[in-house]
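Take a look at this single chain, the form predicted on its own, given in C-alpha cells.
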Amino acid sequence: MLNSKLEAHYDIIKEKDMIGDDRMYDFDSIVDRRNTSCLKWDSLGTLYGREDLIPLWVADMDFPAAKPITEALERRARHSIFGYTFPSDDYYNAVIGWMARRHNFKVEREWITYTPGVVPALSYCIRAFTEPGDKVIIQTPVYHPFYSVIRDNWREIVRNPLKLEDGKYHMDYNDLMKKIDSRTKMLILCSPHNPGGRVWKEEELKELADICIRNNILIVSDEIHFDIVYSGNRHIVLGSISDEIRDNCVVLTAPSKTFNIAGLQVSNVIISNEELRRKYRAEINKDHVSTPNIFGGEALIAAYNESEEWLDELLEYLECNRDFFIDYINKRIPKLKAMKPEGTYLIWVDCRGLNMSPDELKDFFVNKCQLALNDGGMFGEEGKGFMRFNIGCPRSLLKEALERIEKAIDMV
C-alpha cells in the first residue's frame, strides 16, 4: 500500500490534508492553457502526433504565477506606454537581495549582466571564452541544448558521463581528468542537475572546480533550477565557495523556473572576474542584447522582492508531488525505477524494465499511456531507456498520468 500520508490523498486529492488549511495559494486547480500559444499544450499534435495527451514534458509548470507578479504586470500594462527600457536600480537590488537572502552569495551590481535566457547565455559564453575547434566538457546525460550550443558554435563536445550509483548520479573525476588536453577550455555544469535532479554538495563542486582551475578550464554553471530544492538538501552557488572559484566561473541564473515566468525571457549572468565580464559583454553587444523585456524586468522585481511565500508553498506542494510519484511507482509500477530528485520539478525514470527499444518506448507512452514526456535519448547516449517526467502540475493530473501507465503496463 501507499504510505498513510499519501493513501489519504490517493482517492480524494485535497491539499489541505497534506500541508494544512492556511495555504494562501491554490496549486490544485487546473488552469486550461490550451489555445494560448502554449508550447507545452498546444504543440502536442505537431510534436507527438495526437492532442489527447497529458503533457509532462517541457520544463514549465501548470501553476499560475504569484499574485505580486501578476499585479506588477497589470500595473505596468495600465501605464499603456511600452517604450525602450533598461535594468533599473530596483532590478539589480532585487537580484542582489535574492542571491544574498536565499543563497548566501554576496553579488556586486557590476557583476550582473541581463540576458534573455540561459541557453542564449550559454551560446554567448562559448563564443566569448573559446575558439572554434576548442573542446567543451559536459557531464552526461544532461539538458539537451548543451549539445547544440556547442556544436552550433563549431566547438567539440567532450562527454564526461556521470556514474549512476545507489540510485543517483555522481561525478566521475577520474574520467574527467583523462579527457582533458590542451584544447579543453570550458566545462558546462548543470546545477542542480537536469534530468537527474541531483543537488551537488559543496565538496563535489569544490573537487570539480579544483580540477578545472589546475587545468585552466572555465566553468559555466547553469543554475536555472537553483531555487527548486527539497528538504534535506541545499543548493550551493558555485561562485560562493571561494574567491578563487568565483573568479574562474560564470554563473547563470533566472527567476523563470522558480516562478514559472519563462515566457517573459529574463535571466542574469553573474561574472565577478572583470576580464571575463568584459569579454562576455563584448560578445553580447555584437547582437545588441542589453535590455530586458519591459514586463520581464517588472516580473523579476516582484518575484524576488514579494513572492517568497508563494515559492515556499510551491516547494511544499512539489515535494508532496515528488513523494506521491515515487511511492506510486515503487508500489504499483515496479517495472519502472524512479530516481528521487533532490531538486528541480523533474523526475528521471528508468524504463529499461519494460524491455522495449527506444522507439517502442516512445510509442508506448504516447499511444498506450497517452502521455507526452521527454525521451531520455535526447539527453545523451546514457539516457536511452529513460523518460523525464515534469511533476510541476496539479496532483490530480499526476495521479491520472500514473494510472494510465499502470493500466497500460497491465495490458502489455
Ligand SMILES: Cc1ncc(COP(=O)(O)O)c(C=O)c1O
The other form holds:
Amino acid sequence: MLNSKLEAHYDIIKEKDMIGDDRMYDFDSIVDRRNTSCLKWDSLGTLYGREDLIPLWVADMDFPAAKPITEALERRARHSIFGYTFPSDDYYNAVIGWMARRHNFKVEREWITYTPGVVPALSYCIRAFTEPGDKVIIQTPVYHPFYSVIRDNWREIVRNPLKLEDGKYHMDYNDLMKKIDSRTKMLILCSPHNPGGRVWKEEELKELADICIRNNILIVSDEIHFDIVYSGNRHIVLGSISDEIRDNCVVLTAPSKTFNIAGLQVSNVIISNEELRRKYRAEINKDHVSTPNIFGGEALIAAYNESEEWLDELLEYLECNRDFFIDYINKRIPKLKAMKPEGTYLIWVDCRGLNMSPDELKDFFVNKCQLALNDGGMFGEEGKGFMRFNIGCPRSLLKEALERIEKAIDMV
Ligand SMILES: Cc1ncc(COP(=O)(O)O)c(C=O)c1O
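Given the form predicted on its own above, I would also like to look at the protein as it appears in the form predicted together with the ligand.
Let us now look at the entire complex, which starts with that chain.
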C-alpha cells in the first residue's frame, strides 16, 4: 500500500506540481517564511554564514497551521483586549480529550500544569526534584538542550549511550545499571527519540521504568513528538503503562510539534503524584509563569478539538516524505546511511562513509550542497559524523536538497 503510494508520489514529483489529489490540505505549496523573524529561514546568514541555503535544521515545519487554529487566533485578535487570562475549562478539557482519544491515557484535570515550553519545563523539573550536585541520566545521542538544562542548573550529566544495532537505537539497561549510584536522582527520557526517531515499545519503556523505580530515580519523559508517529508504530505515554510508573514520572507534552505552533509557546506538564506536583508548582511559581499566553491557549483548544483531520493528512504526507527520503538515499546516495524514523519528522543520517572530519562535513553540507542541517555532534559524542535532517517541508524542497547532495558527492 505504502509502496504504491510512494511510487505515485514519485510520478507526481516528476510532473513537478502535485496539487489535485484527494487530499483536503495542501502541504506542497512553498510558503515564503523570510522576513518574519523566522529562526529557520531568517538566521541562516548568522548561523551558517550564507543565506542561499535550504534550511532543514531546527524542528519546526514549513507548513501553515490548520485552518481552525488560524481562525481561532483571528477571532481572539479581533476582540482586541489582551489582558491576563487563566487556563479555561475548555483548555483543560481539550488536553484531557486529546490524551484520551489519541493516546489512551486518562488524565485528570488536576494533573495538568500549563508551562510555556517543554525545555523550560525540563529546567523546572531539575530544580524541583533534584539538588545541585545530583546526577541526571540522559540517553545519548539526544536533543542538545538536555545537556545544557542539567549543566546550567549545576547538576551532573550521566550519559547512558544508546546502542546502535540493526540500524536503530536501543536502550542499554546494563550500562544504565552500572551508572546508577546514590547521587543519581533523575532520568530524562526522550520519547519518541530525537534525533534517532525511535518510538519506544511498551516493553522497552517498562524495563527502563522498572530499573528507575527500583533505584528511586524519577523519570521526566519529554514526549513533545508524541503525535508524529508512522504506520506500524504506536506511541506509548510513559504514565499510561501502570499506576506505579505513572506515579514515578512527569510527562511533558505540547501541541507545538504536532500542529507547528512552537512560536505560541504552550505546553503541558502532567503529574499524577500529588507530592511531585506540589514541588513542581512551587518551582514554577517562583517565576510566575503559570498564566498562558492568550494566543497559545486559543491555539491549543482549536488544535486539539478541531484539527485532527489536518493532523491525519499531515502524518500521511510526512510518511511519504520519509519514505521518499530514505529511498532516495538508499538508491542514489549509498555513501550515506539514513536511519528510518518510526516517528518525528527528523531523520538521522550517518555520513561517516564520506570520510570527512566534523568540520569538513559541515563545510560540505553548507558550501557544497547549500543546505542548513543540524550537525550530529550537537547531540553528543555519539553524533559525530551524523547529520540531522528535518523533513517537515514540501516534498519539492526535500527533493531539491537530495539532488544537491547527490551532485556534490559526485564531485568529492
Ligand atoms: C525532544 C524535544 N524537546 C523539546 C523541544 C522544544 O520544546 P519547547 O519549544 O516547548 O521548549 C524540542 C524541539 O525540537 C524537542 O525536539
